[in-house]
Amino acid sequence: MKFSIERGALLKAVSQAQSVVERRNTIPILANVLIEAEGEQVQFRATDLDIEVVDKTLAQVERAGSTTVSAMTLHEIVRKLPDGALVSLTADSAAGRLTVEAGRSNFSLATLPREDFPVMASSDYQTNFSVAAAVLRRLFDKSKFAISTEETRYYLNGVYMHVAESDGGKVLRCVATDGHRLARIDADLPEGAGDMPGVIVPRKTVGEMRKLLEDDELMIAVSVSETKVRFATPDVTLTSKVIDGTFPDYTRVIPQGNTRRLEVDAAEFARAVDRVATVSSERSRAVKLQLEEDRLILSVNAPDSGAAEEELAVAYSDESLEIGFNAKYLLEISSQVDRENAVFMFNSAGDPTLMREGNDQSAIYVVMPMRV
C-alpha cells in the first residue's frame, strides 16, 4: 500500500478514529485504525466494539492496499507535521511496518495484520431517514448535560431518542435525565422516521456524533435498528450500539400544575448565579431564590466561607416563595437558553420546576429543588 494526501486531510480523519480508540486497552488491535487504500481514496476505520467510526477521504492512492497501525501514534505525529505538508504513506507488510514521509521527517511505525482487526458486523436497520445536521445538533446538544454519569443506573447513561405525540401531532425527541434535572427536546418528525423503534444513544457516541455536526448545510442520513444506530455524512459513518435496558416513563416526571410563573434574562440570571455560588461550599453548592413581586433575591450562606446575595429585577406576580437549587444543575440548564428570557414555572419549594425558552414548548427542562 502506498498513497499521498495532505496533511490537513489526513489529521481530520485520523483525529475522528483516534478520538473512539480507548486509552487503555487489553487488545492490541483496538488501539490501532485500519487503514485501507482503493482507487481515489483511502478509508481510515477505528473502533472500541461498541462505536465504529470509517472515515473516508481523497487521496493520490499508488498502491492499493490495507494496514493497521497505532491510532494515537499516528494521529500525534501528522498533528505534529507542519501546516500544508504532503503526507506519504506506505505499507511494508513482509517487514510488518508502515513508513510515514513528510519533507525530512520520516517515521517507520509497527503494524499489526489487518485480518485481526475486527469490523462491525452490519445490521438491518428497519428506520432510514435523513435530517439536518442542525437539527440533530440542538436536539443532542440541548439534552446531554443532563446524562447521567451513575454506572448502576446504565439506562439513564445516554440520551432516549424516540417519536413521541406533542401538542401538534408526532415529534422527534432526545430526552436525558439523572433524577435530579431532565432535559425533553422536541424537533419536527423527518420524513420516513415514523416507525422508529426509540433508542438509548450512549454518552460517548453522543460525543463523537458532535463532530459531524459542524456544518449547518449538511443532511445527516440516520439509520436504527433495535440494537444499533448509525449517523452518517457523505465522509463519515459512525455506528455504534445502543444501550440495551429501558428508559424510564420520563413524563410523569414532568410538572403539569406548576402556576407560578417566573421571566428573566437568561445570561444575567445565569452570571448572578455564577457570582453568589463562588462561596458556596463546593460539596451541596446551594443557592436560594427568594421570590416577591418583580423580583428576585439569590443568596448562597455558606458559615465556613461566608455569604453572597444578588437582586434581579424580574416578571413575577405570583404569592412570594423561597426555593433552593444546586448552583451547578440551574447553570447549565439556562446556558441552554439561546432566547433573551428564560421562563421558571413553580409549584411549592419542594416540588420539581419546569423551565422552558420563552414561550417555546418544544425545549422544556426540569429541575429537583434541594433544602437551603
Given for the second form:
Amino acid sequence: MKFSIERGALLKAVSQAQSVVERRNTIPILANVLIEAEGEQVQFRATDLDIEVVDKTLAQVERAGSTTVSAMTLHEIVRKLPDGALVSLTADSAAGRLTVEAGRSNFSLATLPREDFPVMASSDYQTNFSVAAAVLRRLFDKSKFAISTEETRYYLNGVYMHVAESDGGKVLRCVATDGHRLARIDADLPEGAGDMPGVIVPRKTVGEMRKLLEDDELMIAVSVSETKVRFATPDVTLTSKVIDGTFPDYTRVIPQGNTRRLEVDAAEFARAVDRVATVSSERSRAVKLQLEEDRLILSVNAPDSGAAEEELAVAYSDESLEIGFNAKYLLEISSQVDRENAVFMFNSAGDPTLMREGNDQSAIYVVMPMRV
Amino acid sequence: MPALCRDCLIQLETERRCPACGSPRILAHPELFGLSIAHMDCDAFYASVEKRDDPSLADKPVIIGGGKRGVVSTACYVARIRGVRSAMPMFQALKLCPDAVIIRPRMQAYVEASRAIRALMEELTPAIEPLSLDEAFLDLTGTERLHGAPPAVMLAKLIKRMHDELGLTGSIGLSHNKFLAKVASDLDKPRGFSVIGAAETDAFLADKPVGLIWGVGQATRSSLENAGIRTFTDLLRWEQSALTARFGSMGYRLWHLARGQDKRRISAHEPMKSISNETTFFEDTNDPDILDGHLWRMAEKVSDRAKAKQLAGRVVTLKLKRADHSGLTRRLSLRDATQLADTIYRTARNLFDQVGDQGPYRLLGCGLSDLCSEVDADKSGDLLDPGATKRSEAERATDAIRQKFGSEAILKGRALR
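Mind giving me the form predicted together with the partner chain, seeing as the form predicted alone was just shown?
Following is the full complex, with the preceding chain placed first.
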C-alpha cells in the first residue's frame, strides 16, 4: 500500500479514529487504526468493539493495500506535522512496517496484520431516515448533561432516543436522566422514522457522533435496529451498539400538577446561582431558593465556610415557598435556555420541579430538590 | 534503684519485701518514675467479667465463644493452661478441655465493664486511645504534679482500683513509646506490670522476632523472612532507603521500630474511617433468603452506628467469605452520602446480586466508608425511585420508635429471616 494525502484531511480522519480507540487496552489490535487504500480513496477504521467509525477520504493512491497501525501514534505524528504538508504513507508488509514521510520527516511504525482487525458485524436496520445535523445536535446537546454515570443502573448511561406521542402528534424524542435530573427533548418526526425502535445511545457514542454534526445543513443518515444505531455523513460512518436494557418509564417522573410558576431571565439566574454557590465547599453545593411575590432570594449557608445571598426580580405570584437544589444541576438546566426566559413550575419543597423555556414544551427539564 | 510496692503504692528503694505492708510485689526499675507512655490490657477480659458476675465459675475453665462451629473469643487462664487459645476453633478447644464452661458473649456486660474502666482511666489523663473494649494506650506525660505521684504509681493504683472496685484484673506496659508499651504489657500477664526503659531498649529488642510488631502478621512476616529478616538485629542491618524501597511505608516504620523509635502520638480522637459489621453463620449457607436476612441486619447495624456517630458514607462495601475461607469484597460509590439502612442494604444487595458466585458462604459483612458528616447525607430523593423518600421517612420514624421503646420495638420482616 502506498498513498499520499494532504495533512489536514489525514488529521481529520485519524483524530476521529483515535478518539474511538480506548486509551487503556489489553488487546493490541484494538489500539490500531485499519487503513485501506483503493482506487482514489483511503478508508480509516477504528473500533472499541462497541463503536466503530469509518472515515473515507480522497487521496492519491499509488498502490492499493491495507495495514493497521497505532491510532494514537499516527495521530500524534500527523498533529505535529506542519500545516499543508503532503504526507505519504507506505506499508511494507514483509517488514511489518508503515513508513510515514512528510518533507524531511520520516517515521517507521510497527504494524499488525489487517486480518486480525475486528470488523463489526453489520445489522439489519429496520428504520432508515435522514435528519438535519442541527436537529440531531439540539436533541443530544440538550439532553446529554443528564446522562448517568452510575454503574448499577447501566441503562441510564445513555440517551433514550425513541418515537413518542406528544400533543402535536408523533415526535422524535431524546430523554436522559440520572435520577436527580431529567431532560426530555422533542423534534419533528423525520420522514421514515415512525416505526423506529426505542434505543439507548451510549454516552461515548453521543460524544463521538457530536463530531459529525458541526455543519447545520448537512443531512445525517440515521439507521436504527434493536441492537445497533448508525449515523452517517458522506465521509464518516459511525456505528454503535446500543445499551441492552430497558429505559425506565420516564413519563411518570414528569410532574403534571405543578402550579407555582416562576419566570426568570435564565442567564441572570445562572450567574446569581454561580455567585452564591462560591462560598460552599461541599461536594454537592446546595442553594436555597426563597420565593415571594415577584422576588427570588438565592442563598447558600455553609457553616464551615460562609454564607451568601442574592436577590433577583422575577415574575412569581403564588404563595411563598422555600426550596433547595444542587447548584450544579440548576446551572446545567438554566444554561440550556437560549432564547426566552426560564419558566420553573414548583409544587412543594419535596417534589420534583419542572423547568422549560417560555412555553416551549419541546424541551423540558425535571430536577429533584434537595434538603437545605 | 527506684521501686514501688504494687499493693500499698509506696515509693521506695529496692527491697525484697515492702517494709510497710510486707508484700513481695515490688516493682523496681532504674527509669521507673521517668516513663509516662503506658498500655493497659485487661486479662482474659470477657472471661473475667463472667467470673466476676458468677463466682461459681471462679476455678472452672471458662471459654467465651459462640455456636457449634464458632471460634474461641476469650479463654480464662484456667483454660489457657490446658492449651486453649483465642481464635481457636471451638471443637478443638473442647478436645483440649472437655469440661470447659462455654458462655455466649454478653457484649452489653462487657461494654459496661469497659466503660467503668474507662472512667477510672479518665481520672489519670485525658489522653486515652482505646484499641478495643479491653485495652488502651494512656499518655501520662506531665501529670506528675497534678497527681502528686509519678505515672508508674498512678498506673499501679489504676490496676488496684480495677481489682478492688470492679473485680477485674489487667496488665500494664510502661515505656517511652506506644510500640514498646504495647510489647511490655504482654510480657508478664496476667496482673503484670512491665517496664522497658530507654537505656535497655536496644538490648531488649535485639533477638526478638519481628512478629512482635503489632501489624506484622503472617504475610508480612513471610515476606520479611524472604528478605532474611527474622529478628530486630536483622532489621538493623538494613538501610532506611533499602527497607522503604522494598516494603514501602511499612519499611520506613520498621526501620524506626528496629531502633525502638515510635513517634505516634496517643490520640483520643482518631477520626473514624469506616464503619462495618460482619457475622459468621452457624452453618455455611447459600440460601438467598437467609443471606438476605443477614444482609439486612448487617446493613441496619452499620446504619445504627453511623446514626449514633452522626456520620454518613459514600462507599458501601460487601464482604463474603466462602466455605473454604476464601474471601471476596465488592464496593460501590454512591453519588450522595448516606446513613440510611435502606440505602446501604439496597446497594449491598445490588452488589450481592452481581457477585455471580453460588456460595455457600460462611461469613457476610457490610461496611460504609468515605465518611462525612450526616449533614451532607441523604439530601435529595431519586426521580426514578419515588418510594425512596417514603422508605427513608419510615426509617426515621422507626428510629424514633426504637429510641422510645427499645431496639426490639419494631422490626422489618426480613430482619427475622
